[in-house]
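First, one chain by itself: the form predicted in complex with the partner chain, in structure tokens.
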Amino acid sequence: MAFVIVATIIVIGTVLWNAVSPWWFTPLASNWGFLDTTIIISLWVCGVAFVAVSGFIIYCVIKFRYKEGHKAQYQPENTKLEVILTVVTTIGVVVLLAPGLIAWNMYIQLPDDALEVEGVGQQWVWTYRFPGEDGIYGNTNGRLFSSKNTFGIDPNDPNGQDDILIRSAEVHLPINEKVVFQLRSKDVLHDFYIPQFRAKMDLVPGQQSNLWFEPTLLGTYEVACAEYCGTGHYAMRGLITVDTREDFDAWLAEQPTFFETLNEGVEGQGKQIAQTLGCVACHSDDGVNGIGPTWKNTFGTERLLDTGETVVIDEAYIKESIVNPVAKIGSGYAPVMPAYATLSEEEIDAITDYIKTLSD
């Protein structure tokens, strides 16, 4: 009889927690709702199963308990029984296909009109970059890749020197516009994601892959990487920003185009350089600490290593620590950072730079 209780509030609580369950859908903000109804008709479709089938698991379980002396009636077949439930099912099947086929047809079919943004993911930091005013993006190559050239854009390649980088994890775009992202990776798998979008696809290091989709609500919205990307892939987070066609256009002449960051010095500019890295995934400028220590107010203090002994970070420290990072790992932190070996003296001083300017 116990099994008779636990079952019935199982299947009846598993009912109703569709209609009080406090997580839920997050308010959508894109053109695809069309991916909500499809979920809805499936938790209608399947919902039914679930309970026509354990609710006679249940109905036998109370009615044909054991009895002493009772014999089960013999019945190794009924075709005709088992035809219908075969029909019903695949009924159930279409009614579920149908619409998630088409919806799927809406999903990879990519706008011809649309703003086309390149959206770029690399341990574990997001960058996109705009065509700029040609429309046309440079030609990349995985081989130009460098912490100057952190898009890989051929620096030869006139429709390349317009292009528009954003080397921050944040992008604006415009509402009711469509949008394709073209996206491409520098190491390894990664997914864009965008919750109250519903839209996600995976970035794929080597070749490109398309997601498209029309921002309906203003606002700031979290992208959050849904492909494992390593020790940090919790940590890769982005923004976008829905903006009217006014301020987007006005955040938008603001960045630099790649002509412009060919050009800027490297004095300075650690604090771009740490972001387009990634370093910024791992180490915070607020003090929290995260997958590696903080840099806020920590250039001069004493650092407490795995060893049991203390360094004090200085000039020389960062170095080591930029070029060799397993050399001496802080208490409490794996040592999964890579080596950055091949950054020049400049880069790293504009670095260390920053990074003194973080301590007050």
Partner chain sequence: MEQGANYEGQPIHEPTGWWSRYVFSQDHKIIALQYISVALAIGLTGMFLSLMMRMQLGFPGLFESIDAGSYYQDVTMHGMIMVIYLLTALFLGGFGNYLIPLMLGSRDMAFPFVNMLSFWVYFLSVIILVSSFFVESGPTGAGWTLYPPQSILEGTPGGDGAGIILMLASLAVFIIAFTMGGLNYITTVLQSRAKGMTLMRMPLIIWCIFLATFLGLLAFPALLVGAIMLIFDRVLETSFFMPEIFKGGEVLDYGGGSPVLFQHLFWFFGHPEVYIIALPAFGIISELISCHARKNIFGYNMMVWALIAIAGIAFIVWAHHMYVAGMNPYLGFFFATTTLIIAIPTAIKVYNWVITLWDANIKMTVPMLYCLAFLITFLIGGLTGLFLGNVAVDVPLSDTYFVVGHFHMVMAVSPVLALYGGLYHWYPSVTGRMLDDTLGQIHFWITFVGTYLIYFPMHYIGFLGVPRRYYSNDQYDFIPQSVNDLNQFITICALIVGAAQFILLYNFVVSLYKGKEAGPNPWGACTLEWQALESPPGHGNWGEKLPVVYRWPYDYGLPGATADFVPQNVPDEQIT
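Mind pulling up the form predicted alone next to the form predicted in complex with the partner chain we just looked at?
Partners and other molecules omitted; one chain follows.
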């Protein structure tokens, strides 16, 4: 009887926990309420099956428990029972799968009248691109990636000159307008995920994947990478701000075009370069250490190395750490930082100057 008592407690406890659980969906902020309905249907089907199977097991343990002088009766066939189980199981599987297939079909049917946005993932930062006034993206090529051309846009393609580049991890979108995200990765597998929008899609290197949604609530929402992509995976976060159309247009007008970024200097652009390269995923500017040490209030101080030596954090140390990060590794940190040997001296100077400004 101990098994019956424990099993009954588990079944009742599971049902009650799901009924009163504080862990539930995040508030819906897009048009994809049908995805919530699909999940709830799956929960009900699985829940009913769990209670039914568990109840049958408990019933059998009680009904057919061992009794002196009683023997089990072998029954090789029971056509009626087999038909009932087959029909019930088929109905359950159909109810379980059909809503998901319908939702997926809706999810991949991209609307023609939507705002287009390209989302680019790299370790460990998000960046975005809008087509310019011509409404056409410029061609891209992985061989063209550089610290200056972080989207790999062909500078000889006239369609790319007016492309609008969002080189930070925050992008704005207009409310109550359909948006199509065209996603690509510069390095490894990533996953673009906004819980409140129920929008989630993998980024596969060398391929383009798409998703669409329609924001329905003003506000700012977090973008997370939902696919493990390396040591800085947890820090690969971004923001989506949903604005009115007027505020969105004003924000978009302030963003640089590809042509403008090609012709801008790097002086004073250290923060922008660091954000574009993904440095901020590992090095914070607020004093909190992450995968790498924080940059705040570090210039001019001493750092203990894993060799037991100490080094002064000056311009020479910073520049060497950018170009050859394994030369002097701080104590307590893993040697995971990539080398940025292709940066120009001006870009390295700009990053160094930015780090200096973060110290009192």
